[in-house]
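Here's a solo chain for you in structure tokens, the form predicted alone.
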Amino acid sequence: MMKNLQTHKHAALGILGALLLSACSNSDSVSPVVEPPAPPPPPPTTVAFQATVSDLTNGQPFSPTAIIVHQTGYSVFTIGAPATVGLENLAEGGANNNLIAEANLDANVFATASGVGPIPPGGNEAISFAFFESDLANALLSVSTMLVNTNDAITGVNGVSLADMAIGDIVTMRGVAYDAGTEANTELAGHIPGPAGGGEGFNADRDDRMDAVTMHPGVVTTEDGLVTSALNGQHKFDNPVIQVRIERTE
């Protein structure tokens, strides 16, 4: 009788052990829980502005405007320093594409935009542009254009801070005329690309001995005795020559 009890006890323990081993085996084969992939980060938030460029002159159309948003470390020009080739193209021929291309290669530039076409005297154009909100705290705006009835006169505003502008805020700036220093102010028709001359635009030869950006001295014209000039009294200008109205729209 005792032997039978021991036999049944051993059998029961054997069954229990098998069950435990089976449970352990099943536990080891359970697949780990796979977490779903994290959602992609939201796209960067942008801010939007509009710059309304107004020509304040009597007889100096503006070339298509270049808009450049940047931080400290970039400048369209520096008084007393030579113009870049991109600025020379703008100042002599009114083309802004090379200046914008130069800017887009600079790590300090956040965004660029271009006006659609020339702005007539007394006219204006609104140009929209946008950039990442994360750059707003360091954002500076530069606006550049050519007075096309000149050899190499430019105007605009240089490095206006956008950092503190909230949606709906408006800032209005005025700018003076500068001489790019890349072409002598001969006022010859062949060197003036605007309607007063219809001549050559950009020329890579720098025949201005100054070769530095300075304040523009103004035009002389035939009425003041420069008999070879293609310009007359209506092409004269007083500073300021440009107004830029900046509005944050988003």
Second form
Amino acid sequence: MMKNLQTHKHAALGILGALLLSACSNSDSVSPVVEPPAPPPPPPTTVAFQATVSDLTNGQPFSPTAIIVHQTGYSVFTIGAPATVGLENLAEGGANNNLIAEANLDANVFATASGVGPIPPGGNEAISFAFFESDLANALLSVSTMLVNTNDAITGVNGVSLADMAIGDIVTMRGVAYDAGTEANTELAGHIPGPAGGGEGFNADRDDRMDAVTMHPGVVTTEDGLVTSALNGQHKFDNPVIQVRIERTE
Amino acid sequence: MKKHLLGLTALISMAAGTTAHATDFDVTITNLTHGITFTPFIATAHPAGNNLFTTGQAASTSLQAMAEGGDISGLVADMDLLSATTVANPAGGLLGPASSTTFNMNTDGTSNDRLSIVAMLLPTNDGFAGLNAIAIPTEAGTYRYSVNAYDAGTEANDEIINGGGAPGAPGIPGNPSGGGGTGGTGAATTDLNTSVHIHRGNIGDTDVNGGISDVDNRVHRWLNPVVRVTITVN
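Moving from the form predicted alone, what structure would you give for the form predicted together with the partner chain?
So here's everything in the complex, that chain up top.
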């Protein structure tokens, strides 16, 4: 969604229009003339982009993608710092609504958007988003999703500057897998929400070795000797795991 | 005429750049891993052509001592002979998962325009993270580098935590990350590649009192990169 700044701006333009109208009618003193209706206020100029998210893994579907356009002062996560509860929801259960709700409350966030559904390995999804042109010079794009056949692995791109992109420009980035640090990497079916486990998603307990976002160490799987793992060799991955193609469309 | 003047100025500044490389910069080293601890780092600015290691070539004895036991004294001495600008052990000891250390370096009046940073990964037999002679940026700004894990190729990756840290002594000197086991029979007896190469990762197991390895396969693993180096030129 475009943040509610838009409605504020519309309201402000409406008030300005009313003031101009009354000023006009006061200065006109000759004869009654039918005033033409005030032209509708011009909509604020916006820019539009499309992010095409591709799953580069062999057997790790991505949860519905979260798109967050922001400026310095907001980041989805910081290496070495604990994940927010919104990110924990995404990383453990693949639900992006809490992360997007957190972002929408942040004054440094310009716009948010969500993918329509999971992206299978080899799949691609194009997600469109728009924001005010006045924010373009400071605009950073973050894209976040979960590798669903894991305990709490996430990937995406973080803080890619959109400032220098002209209409038609394309920037392609790749991203690595991170560990949210909110759930131990047991690989037990009961804790893997994706199809390989069918288990629990979000759990407020933070039972990982440390409560901090790091690089993901990868999965072990039964084929590497972790007999209790719900995963097999098809679920292994290495970096990079995601590709994001960013195109400015308007 | 104007063009000539500009050309002359550029030539003069280029000449100055080759004799004295003036850079004052801050370095932040971040352990990106989830379960690996680093022994003390050495960060050294040095002239081009004096790399601490070269992939595809055998490790030096000083690099071997660092990679097998975390001992950087040999590398520090080697670089002192080259009049390098060196910071030894900036973290004041071990650097745990998700931790960072920041320090300043100043290469004023030297020709030390390359930066190398290495430290050993624990628990591994001879794994180390290596930033290899990158050109130190001179324009003010912030620069990020992703650092991979290498295998020194000097010791078989038996994954037995027995305190063996001296060059040539088998085994892993310690496991400050915790969560490992004992009594492993040995994951490997030889290194196929005895040159410096990209580390293949720990094998590990989940048997705390035996199995092939004393390393936990759910904990002491990584995917590259393992370290981020951030340089801020002041």
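Definition used throughout: the rigid core is the maximal C-alpha set that superposes within 1.5 Å between two forms. Residue numbers count along the first chain shown, from 1. Quick caveat: nothing in here was measured; it's all calculated off a predicted structure.
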(message) Could you check, with the core superposed, whether the Cα atom of Gly225 shifts 2 Å or more between these two forms?
(response) no
(message) After superposing the rigid core, is the C-alpha displacement of Ala38 2 Å or more between these two forms?
(response) yes
